[in-house]
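One chain comes next, on its own, written out as C-alpha cells in the form predicted on its own.
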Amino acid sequence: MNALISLRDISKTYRNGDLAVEVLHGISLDIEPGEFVAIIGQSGSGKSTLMNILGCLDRPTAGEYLLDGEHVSGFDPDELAGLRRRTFGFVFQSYNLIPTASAQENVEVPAVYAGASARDRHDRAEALLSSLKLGDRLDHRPNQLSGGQQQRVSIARALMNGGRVILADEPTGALDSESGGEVMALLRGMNEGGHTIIVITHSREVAEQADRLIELHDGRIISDRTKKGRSNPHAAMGLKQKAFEGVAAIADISEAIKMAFRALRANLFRTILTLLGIVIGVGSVVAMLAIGTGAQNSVLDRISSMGSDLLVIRPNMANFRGGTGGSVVTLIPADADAIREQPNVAFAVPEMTSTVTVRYGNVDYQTTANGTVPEYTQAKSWSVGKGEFINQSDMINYAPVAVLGQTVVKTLFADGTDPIGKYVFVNKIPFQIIGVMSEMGAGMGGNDQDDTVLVPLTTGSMRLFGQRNVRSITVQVKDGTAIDVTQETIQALLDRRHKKQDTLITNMASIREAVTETSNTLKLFLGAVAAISLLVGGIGVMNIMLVSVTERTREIGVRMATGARQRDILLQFIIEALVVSAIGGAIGVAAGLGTGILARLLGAPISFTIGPVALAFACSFLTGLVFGYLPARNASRLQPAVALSSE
C-alpha cells in the first residue's frame, strides 16, 4: 500500500540575517492512511517544525514531501491552502478559536473557504458539535466555554471538511487530566473511524496512547516504534471520498461582510473613531458643495431674471470724475430709438429714476420712481400681477398713470384695499394706478426690487424728474450667439452720436460666465478642503486595518490553516475596510444633508444634487479600497506557521 505521507531527507533551516539555524536534519518517514502516530520530543527538538511541514503550514528547506504520491514541496501558497482545506484538520494546544465568533461559526470556518452553502455549513457544524456533546453550546463564544469544551470545538473544526489527517499539537497540554483523557479518547475514536491521527507532544504518557511512536532529538529521528497495526485501514481508504469540498472559494460576499462586522464590533470604540474621519470628510463634501451650488444658483438666477442676452448701457462715470469735460447728460431717449434700428436688437428700454414721496390718504412713503417704456416687463422678465402695464398710448399722451411694486402696495394699502383705479400723489402730482407688479424679491445688491413706482418715461421726464437724460438703456438681442458683435455695433453708434466714448456697455452673458467660473473655482476649493478631511479619514482606515492585522495575526494563521487562500484573506480585510468606509460614507452623507437642511432653514441658499452626494459616497468607498489594500495585502502574505506562532 502506498504511504499517505512520505518525507525524504527533509531539512529545515531558519535564517536571521547571517545567522542560520538548522532545525531538522534529513528527516525521512512514511505514514500510511489510518495510522495513529505520536511524535515526541523535548522543547527545541524540532517536533513543531515537523508538524508545520507535515500540515503544509511551512515549507522544508530541502528534501521531498509526497502526499498521496504527489510532490507538494513546490506548490504555491494557494495550492498548499487547497491541500490543507481538503486533507488536514488541526487541533492546537491553545485551541486557536476566533474569539469574536460563536462555537458554530468557528466550526464552519473551513467550510466557508471550501465554498459550502450556508445551509450545509450550519447543518454539518451543528451535527459535529452535537456529536461532541456541545449541542447546547452552539451560540457560545470561546470565553463562555471551558478549556475542554474549546478543545472539542477545535476538534469539530478539524473534522468540518473531512479531515483525513488530523494534526494535534499538544492537544492535552492546556487541559486537566480528565479533559485531556476525553480529548485523547476522541482522537482514538476518530482514528477508528478512518482518520489518520498525528499527535505532537512532549508527554510520554500521551505518546504511549498512540499505535506508533516517533521520537525526535535535535532535529533527528532517534526511534520509530510501532506498537500495533492500524485500527481500521478500510475506513481510511473510504474517507478520502468524504471530504467536504465546495468550489474552493468564499461562498458569498455576505459571509465576508458578516466577518467584517464581527471584527469591527469587537473593537467598537476604535471603529467609531475611524468612522469619525470618514463621516467628517464625506459630510463636508456634501454640505460644502450644496452650499456652494446653492450660492451659485442664487446668483445665476438673479442674473437670469434680468436676462442673459441683455446689454445694459450706462454713462461712463469714470470720464466725468477724471475731469475730461462733458456733461452727465449722456444717454437720452433718442439713443434708445437709434439703438432699436440696429441689426439683432429686439428692443431697447431706457430708464430714468429718482427718489419720490408717494401719498395715499394720510400715508406718506418714500420710494423710487422709475420712468420706463412698455418693453420694461420683457427686459426685466417681470410680469404684471394685477391690472395692466404702461402702453404706447400712455407714452405718447404723457399719461399720469403708475404701476406699483408689491412693497409700495403693502405700505399704502395695508388695509387690503384694491389699488387698481385709485389715485396716489407722487411728489404732490396725482397718478392713477393701472397695475400692480408681481412679487420680485431682492436684487443682486440685496435691494428690494418691489419698492418702486413705474411711470411712463415721457411723463416722468416732464412731470417728476425734470430732466431729459436716462439712467440706463437695457437692450435685448435677438440672437445671443451674436451678442458680442451687437455690443460693438452699439458702442460704435453711441460714440458717433456723442462724438466721444462716454458710455459703458455691460454684457450680462459675460457676467454670467464670470460668475459661473468664479463659483466653480470656489466649489473646487471647498471640495478640496473637504477632500483633505476625507484623506485624513482614509489614513485612519489604513491605521485601524494595520492594527487589526497585527492584533489578529494568529486568527489569520488559523484561517490559513483551515484552507483560506491568499485572495480569501485579501478579500476579507479589504471588505472590512470597505464596510468601515461605507458606513462612514452613509453617515457622512446623512450628516451633510442634515447640515444643508439646517442651513436652508436659517436662510442660506442650498442646492442638493445627486452628483456631489454620489461622488462623496463613492470617494469614501474608494478611500476604503485604496487605504485598505496595503494592510490586506500584508495580511494575505503572512506565512501560516509564522502567523500561528505570533503572540
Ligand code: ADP
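Note that this is a predicted model, so its numbers are computed, not measured. Positions refer to the first chain, counted from 1. Take the two forms, find the largest set of C-alpha atoms that superpose within 1.5 Å, and that set is the rigid core. First, how it differs from the form predicted together with the named molecule.
- Core-aligned CA deviation for Ala118 between these two forms: less than 2 Å.
- With the core held fixed between these two forms, Asn267 has its Cα displaced by under 2 Å.
- Remark: with the core as the superposition reference, the CA shift of Arg137 between these two forms stays below 2 Å.
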Contents of the next structure:
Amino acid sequence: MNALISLRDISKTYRNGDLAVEVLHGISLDIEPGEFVAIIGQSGSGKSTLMNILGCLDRPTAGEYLLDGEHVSGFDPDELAGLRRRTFGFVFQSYNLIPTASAQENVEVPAVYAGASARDRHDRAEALLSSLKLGDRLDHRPNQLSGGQQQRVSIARALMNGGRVILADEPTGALDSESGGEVMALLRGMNEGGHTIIVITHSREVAEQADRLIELHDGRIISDRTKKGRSNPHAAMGLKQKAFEGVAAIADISEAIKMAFRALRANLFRTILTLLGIVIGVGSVVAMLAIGTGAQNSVLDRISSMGSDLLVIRPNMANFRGGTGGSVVTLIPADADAIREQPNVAFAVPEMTSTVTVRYGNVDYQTTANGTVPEYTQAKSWSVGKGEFINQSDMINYAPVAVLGQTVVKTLFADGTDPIGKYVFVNKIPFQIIGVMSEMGAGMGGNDQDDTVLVPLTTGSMRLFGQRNVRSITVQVKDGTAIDVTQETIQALLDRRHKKQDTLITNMASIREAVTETSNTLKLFLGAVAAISLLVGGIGVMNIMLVSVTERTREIGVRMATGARQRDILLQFIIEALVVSAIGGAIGVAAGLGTGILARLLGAPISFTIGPVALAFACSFLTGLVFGYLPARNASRLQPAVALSSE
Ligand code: ADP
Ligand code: MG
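Alternative state: the form predicted together with the named molecule, after the form predicted on its own:
Okay, now the whole complex, with that chain kicking things off.
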C-alpha cells in the first residue's frame, strides 16, 4: 500500500538577499492514512517550515514529495491550491480567522472555493459548528469569541471540504490547558473518524497524546516512534464524510461582491474618502458636460430662432475706415427689391433703425424704431402677439402705423390699457398702434429685442429716419442646400449695382457651424478637466487597494490555504475595487445631475444627455478595473506560506 504522504530527502533553504539559511536538511518521512502524528521540536527547529511543505503552502528547495503516490513538486500554484482544497485542513496557533466575517462565514470560506452552493455551504457550516458546540455562536465575529471557541471555528473550517489530512501548527499554543485539552480531544475524535492528523507542537505533554511522535532538531529528524498498543481500527475504513467536489471555475461572483462590501464596511471612513475621489470625478464629468451642452444648445437655439437658411447683408464698414464719416449710403431699399428677383430667394427684408422718443399721454420713452417690411415676422421667426403686423398697403400708402415690442408696451401702458388703436407720438409724429409683438427675450448680445417700435419702411424712411440707406437686408433662401451659390449670386449682384465691393454677407448656417465647433472645443476642455479628476480618483482607489492588500495579507494567506486559486484572489480584489468605483460612480452621477438641476434652477441653460452620464459611469468602472488590477495582482501572486506568516 502506498503511503499517504511520502517525503524523500526534503531540504529547505530560505534566502534573504545574499543570505541563505538551510532550515531543513534531508527529511525523509512516510505517513499512512489514518495516522495521528505529532511533530515535536524546540522553537526554531523547523516544524512550521515542515508543516508548510507538508500542506503544499510552500515548496521544498530539494527533495521529493509524493501525495497518494503522486509527485507534487511539478504542480503549478493553482494545482497546489486544488490539492489543498481537496486534501488538507489547516489549524493555526493564532486561529487565522477573517476578523470581519462571522463564525459561519469563516467556516464556509473553503467551500466557496470548492464551488459548493450557498445552501450546501450554510447547512454544512451550521452542522459542523453545532457538532463543535458552537450552534449558538454562528453569527459571532471572531473578536466576540473566546480563544477556545475561535480554535473550534478554525477546526470546523478545516473540516469543511472534508479535511482528509488535518495539519495543526501549535493548535493549543495560545490556549489555556483546559481549552487546549478540548482541542486535543477533538483532534483525537476526528482521527477516530478516519482523518489523518498531523499536530505540530513544542510541548511534550501535547505530543504524548498522539500515536506517533516525530522529533525534530535543527532541521533533522532525531527520533520517530510509534506507540505500542495503539492502533486505529477506523483508519483503514477511510473517511465517512463526503468532501465537496472542487469543480467551480471561479469563486461565486456574488460571494466576492458580498465579501467586498464586508471589507469596505469594515473601514467605513476610509471607504468614504476613497469614494469621494470617484464621486467628484464622475460628478464633475456629468455636471460639466451638462453645462457645456446646455450652453451650446442655448446659443444654437438662438441662432436657429433667427432661421438657419438666412443671409444677412450689411454695409462693409471696413471699406469706410477713415472715410466719409456721417451717414454712408450703400444699401438702399431698391437693393432689397433687386435681390428679391433672384432665383432661390424666398424674401428679402430690409431694415432701417434709429433711436427715437415715443410718447403716450405724459410718458416719454426712448427706444429704437425699426422700419421694415411685412416679411419681417418670417425673417425673424417672430410672431405678432396681438392685433396685426404691417401689410403691403401700409407700405404703399406710407401709413403712420406702428407695432410695439413688449418692453415698450410695458413702459407706456403700465396701467394695463389695451394699446391697439391708440396713438403714440414717435419723434412728435403721431402713429396709430395696430399690433403688439409676442415676447422675444434677449438677443445673442444680451440686448433686449422687445425694446423696439416697428413701422413700415416707407413711412419710417420718409418721416423718421430722414435717410435712404438701410442697416441690413435679411434674405431667406428657398433651398438651404444652395445657400452658398445664392450668397455668391447676391454678392455679385450688389457689387455690380454699387460698382464696388462695399457689402458683407453673413451666412447664418456657417455661423452655426462655427459656434458648434467652438463649443465642441469647450466641451472637450471641460471633459478633460473632469477626466483628470477621475484619474485622481482612480489613483485614490489604487492607493487604498494597495493598503488593503497589505493589511489583509494574512487573510489572503488563509484563503489560499483553504484552496483559493490565484484568480480567485485576483477576482476578489478587483471586484472590491469595482464595487468602490461603481458606488462612487453612481453617487457621482447623482451628484452631477443634482448640480445640473441646481444650476438650471438658478437659470443656467443645462442640457442632460444620456451619453456623458453613461460614459462617466463606465469610466469610473474602468477606473476601478485599471487601478484595482495592480493591487489585486500583487495579492494573487503572494506565496501562501509568506502571506500566512505576515504580521
Ligand atoms: P519552528 O516552527 O520550529 O519554531 P520555523 O520552521 O518557524 O521553526 O523556523 C525554522 C528556522 O527557519 C528558524 O530559524 C527561522 O528563523 C527560520 N525561518 C523561518 N521562516 C523564514 C523565512 N521566511 N525566511 C528566513 N528564515 C526563516
Ligand atoms: Mg512554528
